[in-house]
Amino acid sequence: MKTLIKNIHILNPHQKPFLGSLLIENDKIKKIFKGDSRRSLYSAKAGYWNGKDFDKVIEGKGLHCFPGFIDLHCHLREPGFEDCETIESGSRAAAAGGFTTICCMPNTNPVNDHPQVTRLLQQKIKNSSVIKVFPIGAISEGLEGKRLAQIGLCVDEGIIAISDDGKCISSTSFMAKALAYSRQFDIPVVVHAEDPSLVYEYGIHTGRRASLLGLKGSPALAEEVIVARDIVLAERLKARLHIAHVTSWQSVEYIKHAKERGVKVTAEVCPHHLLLTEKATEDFNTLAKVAPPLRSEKHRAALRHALKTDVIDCIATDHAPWSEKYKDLPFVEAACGIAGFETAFSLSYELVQEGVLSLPKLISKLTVEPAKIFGLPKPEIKENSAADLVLVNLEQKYKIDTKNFLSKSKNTPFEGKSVKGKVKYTFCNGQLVYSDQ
């Protein structure tokens, strides 16, 4: 199978973009032609220009080509919640968002805490996913924070990290045990930092907006004490710590100082925490209910600065699809989460338009940096590398419309929002897995 992509602006993170064309053969980038396609292709081999040598030719004029995006944090819901998402629907939604690699959290039913569950997931991924999916295992059995999961055996079956996501581990001694044990396998421990003993109601920030709604909410302190605790433990135990969906300015400060001391700590932030504040929860809007919650402008500004200055390493979606029956409930009862795959790039691209990040830095935060954290192959566009690519029209404006989502769930507070930057094609291992044409 040979595919030619012509006249695209090729951008690798940390390199200057250039105009060129790509020849994909099977699962690899076979050849990169620099410059105008008519001249460069004809000089390389007669017949390239007329397309006779290819199974597929894509005219990419006006498009930018990046390495495929990597998401370290998503929920595919299978097994157990297939009415909300499946591995197949989730992987197709991710491909529509430009992702070629995603890492799925363990809070399924059953929880991914046993090698048999990991093996089941790997088989489902092999049979139904259109992109690369890596499972994350649970830290504890049933995510209950009482007994360690069968981590070593799950590593043998392919998990690339362990996490408590969705259910913070409140026991300091248990978290210390988990961090110490993780060193045997050199895998990161991904933490959901939200001390349950300090949370009154999940999904809304303790502040003025919560007070107006008659709720007590979840204070930034609930995140901050866990971030501080786990950094201290990781530093003492020399373990790899990754802090999921950071939301607090104080957490940012703890992470910054820990990195300066050489602690093996990394962090991610989600597009919704970069763009929205607690105001989005007005009128008990459950579509804006997330855990940890949307916070005040002070916190949002700190997150943006931390991403710009590399205190926060990468952007992750925390794609958390829920069907209406889980969201169309009173605010306190509704599930937390946003379907994030298909809006992630266009929302994050607003940071470029606003001058917070350069385009190369944004792409790095979506590719190279997450790959480093989980030890994945470096994503780059070069000859003989995997043909994991996303083509984007940076100038195309559109309105987010959940009717067009490939995800089974439509839970987003960004419905109807005007954005810029449209994913047009996604290739994974040389296969066209998404086309907007």
The other form holds:
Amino acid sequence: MKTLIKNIHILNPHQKPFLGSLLIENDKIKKIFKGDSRRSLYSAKAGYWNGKDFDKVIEGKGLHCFPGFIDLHCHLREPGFEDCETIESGSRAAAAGGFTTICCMPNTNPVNDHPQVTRLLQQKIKNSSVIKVFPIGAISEGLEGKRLAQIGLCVDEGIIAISDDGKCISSTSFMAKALAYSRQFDIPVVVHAEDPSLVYEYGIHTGRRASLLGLKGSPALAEEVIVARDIVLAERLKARLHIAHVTSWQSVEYIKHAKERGVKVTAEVCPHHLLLTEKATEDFNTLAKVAPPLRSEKHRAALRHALKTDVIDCIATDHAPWSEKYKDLPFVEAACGIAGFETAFSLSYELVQEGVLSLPKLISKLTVEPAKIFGLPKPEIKENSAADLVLVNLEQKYKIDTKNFLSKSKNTPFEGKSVKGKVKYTFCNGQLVYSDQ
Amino acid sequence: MNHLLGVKELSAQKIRAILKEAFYFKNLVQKKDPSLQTLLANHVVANVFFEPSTRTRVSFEIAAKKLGASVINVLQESSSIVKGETIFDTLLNLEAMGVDLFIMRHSEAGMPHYLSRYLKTPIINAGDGAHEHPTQALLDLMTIVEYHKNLKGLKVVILGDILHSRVARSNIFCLTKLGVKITLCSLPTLIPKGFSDLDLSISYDLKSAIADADVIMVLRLQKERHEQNDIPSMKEYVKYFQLNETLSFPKKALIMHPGPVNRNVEMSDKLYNHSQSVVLSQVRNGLPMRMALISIFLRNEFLAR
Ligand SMILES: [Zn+2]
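Pass me the form predicted in complex with the partner chain as well; I've looked at the form predicted alone already.
Next comes the full complex, this chain leading.
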């Protein structure tokens, strides 16, 4: 199988973009031709310019080519909630968003806290995913925060990190044990920082808007105390700590100082927290109900700045698909979460348009930075590396329309929003796994 | 107006029109006008209450019956929360059976807002969690206006458990729109987060807050506040925040309470029966205000000229 992609702007993180063409053979990038395709292909070994030699030729004029995006945080809902998403539908949705590697959280039913569950997941991934999926194992049995999950045995089955995401470990002693134990396997411990004893209602920020709706919400403080606590623990226990979906400016300060001291802490931020504020929850809009919640402008501005200054390492979607059954409910009863795969790039690209990030920086936040955190191979467009690629038309404007979502769930507060930057093709291991038709 | 979910959605102009309509009905009631009896004949009003409240429910029931409407009561006033889906089914059935207006009370904020998206039948919110209780705020306004014609610059102190009070929120929305100056007076643990950003003052000192008040609106303090550590004890709350006769406040100040009052907790018995207390006027005004609102929704017109 040979695919030729002609005349694309090839951009590797931390490198200058250049015009060129790519030859993909089987699962690898076989050759990179710099310059205009007519010249470069003619001057290359005879035959390359002849279209007949390829199984597929893509004219990529006007498209940018990046390494496939990597998402450290998503929920694929299988097993247990297949009405909301499956590994297959989720992987297709991720591919449509330009992702070629995703890491799925263990809060399924059953929870991924046991090697048998991990094995079952790996089987399902092998059979039905169109991209690379790495499972994240639970920290505690049943996500109850009481007894350690079978972490080592799950590592043997291929989990890449551990997390009780969706729940916050409230016991300090249990968290200390988990961090200490994680060192044996040198895996990151991913935390959802939201102290349950400070939360009244999940999914809405404690502040003026929630107060006017008669809700007490979840305060930034609930995140900050856990971030501070876990940094103290990770520092003392020399463990790898990854803070999921940071939302508070004070958390950012704690992370910044910890990094300066050399603590092994990393952090991610979600596109919705970079773009929206608590204003979106007005009128009890359950589509904007997400945990941790959308906060005030001050927090949002701090997150953007932290991403720019590398206090926050990467962007993660926290893709949390929920069918209408879970979302079309009174606010207090509705589930928390936003389906994020298919909007992640276009939304994040707003930061480039607004001058917060350069394009290469944005791409590194979606590729090399997340890869580093979970110890994945360095994503790079070079000869003989895996052909995990995404082709994007940065100039194309479109409206977010959930009717076109490949995800089984359509829960997004961004419906109808005009954005720029459309994913056109996604290749994973040399296979075309998404094309925008 | 499709529904009355809250005062937040009402314009100042709309509030004034409703007020005028309520006084129009008050006048007809006082005159014992016979046309009232048949105004809403053949209409069915359903009281759908998922939280105990005899007073509000009965007030609506009498208001509807005085206008000739029939009233059915769907009461599930138990401690277990009835979920949105279940309620939705119940109301859809009632709608299919020909109910013309729902009066609804639920312990969850936003419940009537959720249901209103799917029902053609109008809903009057009779209280949703700590969110809104629009008819109470409107009848409070009616009571204030009977004593203070000019609302602009009037100083209203809202005193007590503001954090858990839908009455406080609806009154804040309502009075702010009409140019009233509001002071919230309570303990730091009972003031909602972010309210300092609103166009009002916050005071933690009862004495100074009421010293120049035109209206003192006392809120009910629920017994659970002690268990939730919002206050250490009722005794301590009473010592610092009970409105009683030892305090000094202007002679013209109105003393209000949405009821039901916890006797000798948030206000002393003496003040409840004080000459400046208008608590019973509030109850009395509940009737014409609710008659006006029911009529507005069922007849789709304002009668007052
Ligand atoms: Zn989470």
